[in-house]
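Coming up is one lone chain in structure tokens, specifically the form predicted alone.
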Amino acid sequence: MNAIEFGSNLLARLNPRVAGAVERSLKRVPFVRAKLDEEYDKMLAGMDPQLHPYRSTVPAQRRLPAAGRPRDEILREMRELAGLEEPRWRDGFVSGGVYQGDAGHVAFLNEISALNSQANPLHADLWPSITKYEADIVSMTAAMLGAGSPGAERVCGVVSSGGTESIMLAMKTYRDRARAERRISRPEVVAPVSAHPAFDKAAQSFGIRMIRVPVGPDYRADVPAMKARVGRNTIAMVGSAPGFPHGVIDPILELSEVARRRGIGFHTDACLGGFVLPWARKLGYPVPEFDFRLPGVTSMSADTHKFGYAAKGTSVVLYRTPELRRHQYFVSTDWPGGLYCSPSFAGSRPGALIAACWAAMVACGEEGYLDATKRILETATEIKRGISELADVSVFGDPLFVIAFGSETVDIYRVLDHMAHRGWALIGLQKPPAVHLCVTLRHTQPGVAARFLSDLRASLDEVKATPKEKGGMAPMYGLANTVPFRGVVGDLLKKYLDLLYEP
């Protein structure tokens, strides 16, 4: 038994208050603290090679050089790089990360950004194009998602960086809405344990008090527990459409009503599914009521970035009316530079990736969705039976395209490490312990699915003929999902993030 093991199973016998305070004090002292920093040294050893794999032929620039490198020299390197990266994501053994990737459609991506390299849209005087595009972005994916029905005439909003700061922005605007009219200065978020964790983020870093909720056995936000944690701080609630972790839709529907009847806003989190729903509905595909259609949603952020097939990085978010998104916006007016103002965090946007972002939304057009969404649900249907004939792991809840799968019997981390052999960069869950795959058009292209099943099934025969390896992701992936205190885990991420950093 290690030290961190030893340590946890220690602190699990006390009162988690009284456990918190132990572990901090621990961690001071000199002798605990060395203990921890070499187990964590031990766990990182191993994916330091995956990190870093290029150190020993390329050079790391440590400092600018005394002249300048000739522009040849260095596309030719990058493209070497690039190269070197491409086949994995082209080849669909990705989870996510690479949404379209067609050669043709990011050749197209490419002549768009560089068309408007220059371009900001904090200068709309100058290109009022991008602010063009902006708009239309906003209204198209608005319309997708239920503006114009009744009571959502009006809904409007703002192109931002990705799924994180578009849920940042939503929450934010609600603290300043519930300061400015209900004076509330300890403000709630109520959302179930599988929203994304941009939801603490913006918490953290706004001072509002984040309330997680357990999902119910279904894996889906449990609505009367949802509702007893509302109280007369609360300024949202939260779903998502569907959830990261699990790939199912939370019950819009019934957490919706209770924030109208409360008075308060909802947001709904279709990062993720707001570019495949819509479409999947329209198929015929079991999708519940999620967005503005119902009165009670009042925002939503949806990432064009990925089913919307725009180039990373850009996101939607979206609200019932502009008097709540003005509570968005940043202005300034006694500053001696001038009159300031700006819609989202950034001042000075990429007008570039607003350009693209609209291009591949006017490009791809109903029909493209349509068709992209049939094929990646078509697919995600196979290798969800195919998982389901497989002996020593099922399928959690009920997903449409985020397929999430543990194992009573394996350790499904060392099944996750044994995959990555295999060349497929999947995500690793908690809480139970999973592992999932987001499909994507990547993983339609003919052979990829059966591929996925036959190593999955190879991975798992291996995994029960051979003895625990070390490294790889599972130790850590194992130490997160057991120890019951989070500022060991906390440590060790921290650790992971210092790592990527080194040259």
Ligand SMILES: Cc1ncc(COP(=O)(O)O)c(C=O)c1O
The other form holds:
Amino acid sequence: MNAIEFGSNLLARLNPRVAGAVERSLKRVPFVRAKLDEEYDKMLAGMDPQLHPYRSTVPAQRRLPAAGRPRDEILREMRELAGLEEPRWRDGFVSGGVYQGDAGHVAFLNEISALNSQANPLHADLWPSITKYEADIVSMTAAMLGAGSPGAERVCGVVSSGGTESIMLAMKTYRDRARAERRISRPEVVAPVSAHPAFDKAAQSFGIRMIRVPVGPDYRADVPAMKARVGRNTIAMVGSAPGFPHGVIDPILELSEVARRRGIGFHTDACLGGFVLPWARKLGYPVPEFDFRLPGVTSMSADTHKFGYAAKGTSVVLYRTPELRRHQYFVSTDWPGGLYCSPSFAGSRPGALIAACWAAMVACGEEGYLDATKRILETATEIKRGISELADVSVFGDPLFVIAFGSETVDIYRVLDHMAHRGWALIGLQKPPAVHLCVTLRHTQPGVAARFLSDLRASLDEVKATPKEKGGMAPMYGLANTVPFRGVVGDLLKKYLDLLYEP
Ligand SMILES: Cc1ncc(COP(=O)(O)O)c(C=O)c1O
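Counterpart to the form predicted alone, namely the form predicted in complex with this ligand:
Once more the chain from above appears, this time first in line as the rest of the complex follows.
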């Protein structure tokens, strides 16, 4: 038992607020601080080789080369590294991550990016083509998500750099609207615990109090519990379609009605589902309403760089009205550099990514998305069925394509480790411990679902056969899941980030 485990066991019975205060005081004691640092370093040392696999073969570039290196040499080196990393995602070993990845599709997007590599929509006068592409992306996404239905005739939006930026933009927008229209100076947002950490990032960044509400036994947002937390300072409520951890769709209709009756905003986070659910519904899968067809939904996020099959680095944030979107904009009128305005957080933005996103969407078309969704959902059904036939694991909730599973009989984090030894990059969940696979087009290739299931079976057998086995990531996941000191876990994560920047 290490020092952190020992301390955790000792204080696990305290109420979390007291435990938090004890933790903060303890961390100020130099001996405890030093002991914690020692434990962090020990835990992270095991990860170092995995995070820096090229250390011995490709020297770190610690400063600019005195003279520029030849282009062909640079290309050769970078091709080699990309080539080493490609098979894992290409062959469908990764949860989420790469959502399309077909060689022809990737080559097409690369060609479009190359064509537009110098473009920047900040200079709308120089690249009106990018401005047009962005407006088209917003319109196409909005039309897919209920724009044009009664009461949703004016849906509008902006292209951002990813799901996190879309969510942060929406939260900033609600804060600024509440400040301007309701004089709310201590804004609050009510969200289920399952909603993405991007909401906490927004809260931390914009001085919003994030109220996280436990989910129900089906892992979906608990409507009465969320309603009970709405107060005078609430600026918006949140639901996911679906949520990242368990892939289940929150009761958006009921939640958004609570918000509508209270006259506050409601954000549907469809970063994962925006480009899947409309097609799933067309295919006859049971998909509850989640978009602008619901009068209470006032904003949405939908990620083009996930199931929109664009290159990495784009997402769409949508608003019911242009008046709401205007609270997102930034303008500066007195800068000596001239009049300045920008729609999102970035100033300059990569026109190449917007162009590639537009190209991905129009190249896919409705038929392309429908066909992709059909293949993904059929594969997910096969995997869910296979998991349900295994004695030691069970699927959480009733998901469509993000399949979380846990176990009452084996340590699921050790199963995660054994799957990793077989090449799988799955996601470890916590509270409760579980593992998930987000099914993408990569998994629809012949034999991938069967390989996943046979590897899972073999991993379960190995874990059961070696109950005393130590090592791997399982202890770290286990610790992170049970330790009451969330500050300690947070410190560990910051150390992990430091480690990434080590040469
Ligand atoms: C439901 C949901 N929302 C938001 C995000 C954040 O997206 P990004 O990683 O593009 O910032 C994710 C990412 O997986 C997600 O699954």
